[in-house]
Amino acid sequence: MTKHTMVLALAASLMASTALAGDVRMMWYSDGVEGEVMKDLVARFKAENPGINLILDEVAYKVVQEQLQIQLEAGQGPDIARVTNIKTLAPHWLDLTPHLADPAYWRTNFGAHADWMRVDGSDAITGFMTQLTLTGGFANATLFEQAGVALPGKGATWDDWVNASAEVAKSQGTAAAFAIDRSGHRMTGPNVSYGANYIGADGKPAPVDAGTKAFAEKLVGWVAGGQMLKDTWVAASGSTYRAAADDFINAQIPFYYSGSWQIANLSTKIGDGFDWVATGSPCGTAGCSGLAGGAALVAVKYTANPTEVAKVMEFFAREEIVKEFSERTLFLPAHAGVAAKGGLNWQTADKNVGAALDVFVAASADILPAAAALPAWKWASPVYGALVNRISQVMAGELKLDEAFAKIDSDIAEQVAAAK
């Protein structure tokens, strides 16, 4: 065991560890400004509710996505947690309905991505979404600019955007084309505008098809002939995430392919470095999809304290705390009556900000059915994990693409029957 692994499997088995009376132990990471925010609306719990002494434990992503999975087969973990990989998890979540004050509140108003965040079948409240969220790029206008190359527009497809990226780069001497995070999940979108289908007719995973293929081949001859940074998918192993933010931050490359999470850590990091732009998803033979998901807050069926963990989960739930939270995350809201009524007074003087969060809007028109079925599937994890690890290592020259295509099927058949 290295060093850094055992410093994370004590923090995780310090929050692993059972809560005292009254204790409500949240694990919560960010993506941008969120955990200042968080750690103030804690602030404000704790006034209104003096016998529930909630504790934040911030930790960075990996912890969630390698850790937590461990302390929750183990019947441990903390009492609520914001988690990407909800399906997957699902059956350690708790049914918050005997808890809550009100259910009919929660189905009303986060009904609509229920199935998201519960067992297939179940009609569970376990959670909410802290935001939604959609794959999507972003480009530094800046640099198109000062290297007189046009931005594509609507309708531009990968290669447009690869290709003009490339002239660009090569004009203001930056590193690289474009990068994409290092995640199987956000190849999904581009994958599925090509023409891929993850879901089988059985609702299992379907064999890697054309689609996927045809987006993979593009992905490893990118990086094989320069246009994407080499390092963000082959500096790391397994389906260990990789975001290639900072280069994008550092003006290293003109454009970045992620999501609309970024936009709160790109408007506090660029400042008034540079102007950039949100793009939506370039397109495929199929269509423009990016994918949509988010983070949600989840309670955990190992909490020794239910009761007080519903108080918290409800004051978080609020419309008038997730109205306040998303305009100060720069999120796109998940509760319905806060999205219906509009009218969000996004917090930031930032002129990049708010076309960005429009675009990303308009980009949810775009989804392709393939895209919209992913978020409740329960393989959907299992699938993102396969495809990065084994795309990486084509990239790093450690397989063939046939040869990765064949391990990602027998990859997740693995899963498959493990799960039985």
Given for the second form:
Amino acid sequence: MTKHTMVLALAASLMASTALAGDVRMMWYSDGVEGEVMKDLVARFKAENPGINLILDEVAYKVVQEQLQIQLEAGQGPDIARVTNIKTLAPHWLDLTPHLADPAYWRTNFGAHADWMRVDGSDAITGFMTQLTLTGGFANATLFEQAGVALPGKGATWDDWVNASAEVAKSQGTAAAFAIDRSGHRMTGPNVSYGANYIGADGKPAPVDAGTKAFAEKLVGWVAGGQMLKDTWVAASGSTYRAAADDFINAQIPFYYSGSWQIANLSTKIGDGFDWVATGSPCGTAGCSGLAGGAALVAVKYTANPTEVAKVMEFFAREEIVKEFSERTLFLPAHAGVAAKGGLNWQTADKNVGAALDVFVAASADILPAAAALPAWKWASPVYGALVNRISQVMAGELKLDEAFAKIDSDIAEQVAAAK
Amino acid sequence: MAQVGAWVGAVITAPLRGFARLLDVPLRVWQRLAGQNGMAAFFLLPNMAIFGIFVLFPLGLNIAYSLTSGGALFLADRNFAGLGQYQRLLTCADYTNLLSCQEDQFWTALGNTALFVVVQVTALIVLATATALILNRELRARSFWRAVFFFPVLLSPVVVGLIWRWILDRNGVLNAGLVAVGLDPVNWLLDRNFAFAAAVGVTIWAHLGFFALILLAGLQAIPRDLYEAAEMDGTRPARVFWRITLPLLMPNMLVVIVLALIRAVQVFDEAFVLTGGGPGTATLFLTQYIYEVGFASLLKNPGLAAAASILMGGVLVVLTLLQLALGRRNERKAKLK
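What would the structure be for the form predicted in complex with the partner chain, rather than the form predicted on its own?
So here's everything in the complex, that chain up top.
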């Protein structure tokens, strides 16, 4: 081997292991089919922009939740990431404004959710929501029909839904009447529907109020009474997330409270196994609110290639790309123009899907102000964590409700103090 | 032929000899300057450097983190909090009521871990000793049985947890079996006592082979003539075990006890996958608590997690020193006899 060849080989091996100028790494997780759609769109971006090497790093959701923050704190990580913990990590996002060809397009079409992904008081453009989500319920229409129980209609309360589902469960021999994902986020829509407001006058977390107490008491009662599937919340500790989607998919529960992001998952896995419908959020004493949220595609400020990152973001934020992404992934679009024009051609043969998406779009009008404020509130995460941690201890018989409420308050206060 | 062999040997060792010659002069000079003790330190240096980089430095870093507070992950961005994190972990208004503790789940995890250590290590050692004694006998297909007991050791802890979860879950294999024979299914992992027992049982199943192997090596090193002499004297098997086997097995047993204790205090992966710390906090162990506080929580608190891990490390050091002291005492007793 000549000296020349050796130098070339060494250079090639170095090129293979290090990022080059022009490389853009995107950390991406998938709930359903969006990873496949994204791969297709990335290929199209590359064909259009041969000078930018966009690398899609597909990871588990847990990696984004647990490892991304550590990478970011170390000034490292991907150039772009798809995240749900958007507000807490906002100090790490890049202000794309100086790199964008048309910042006004972003403010017009994504401005409604811009505060969700930037630090308080800033007007930076850091990214956009890949989809909007809304918490809400799903019912197994086939089981209801077989049991001869009518699906509760609009305006039905949580008690109505639980009672009707309990009848179905009894008749059809399912494991329980219903389940809610083990998540403080998921419990929040119902809490707000019973009048809860987490945000105090000073912008900090308020003590647990009557609304949260009212729904928590019901939830604990439903677990004790066997109406709610005990496994989901009790068979774990801490703030561990557990979804009950598989129990709904396997027809173990006739009613399931989760959110719009489950639509593609349910459609794919249930297929024509049974008919299911979206129900919106059952009502409490103050309203029938779900909790909005979603995942955002954000630029990371530690990138070495901000110009290329902006080009990538501009491509995925285009109106026609957002529309196609929403139609293929069955996600609700966050682009104001796409939402206003409507006429989305949901790409599925499943008759349950279009109707379910329509229900969630309609339910977004029922979001109460106390719930609408939460995605942009920086202390939402500690509240969600404390709620799920302590309420599941009550369900397991380790705490009384009053003790849990006191502990939720002290946990949140300690976390807020520790975060300073 | 011998000449060829010597020639090949000389060729193979030539680079080594060359290297040794190269080092000879500077090493002689260094020995003259440093003396014999200095040379010992010199040769230990590479090992100590690795130990320092991968053990002592992270330990120092962990201690530094435990003295800080704040949400930032970089040490330089964190606030000095002195012993505040330790105080938070250890402060209770009333030590008979865990709920009055600032970090009540730390105490719950501590209690669960202590109980787990006592039950799991005791059961593990008894079962590993019994297994080693059986596998040391002239059994048919002895190698096969040894492999069977050792096989779970080869599995990843996550795989172990998942296998048993699929067995014990509400929709798991065990309940499918119960239903098949006309019995009602049981939600095993929602029963506090059963979930704890399952965590103990599964970790024993996963590690039994490893510890039995260490004890088996010890049993095979015991001279046969001692057993033959005991047999000729008509000594009862139980007496043979207590007077010959166990005392001579003690060095291996000590290793097993120390390793089992350390592993039990660090219990995490199998138990976490199996029970998730539930039901409630029935199987929340110290390592999971540290993981939750430092990594899994949406608002991470590395200072508190570091302080908890230093406390856990302290307990491990005390336990290990205690075991080593007991071992030395046994050795001294044996010598006096």
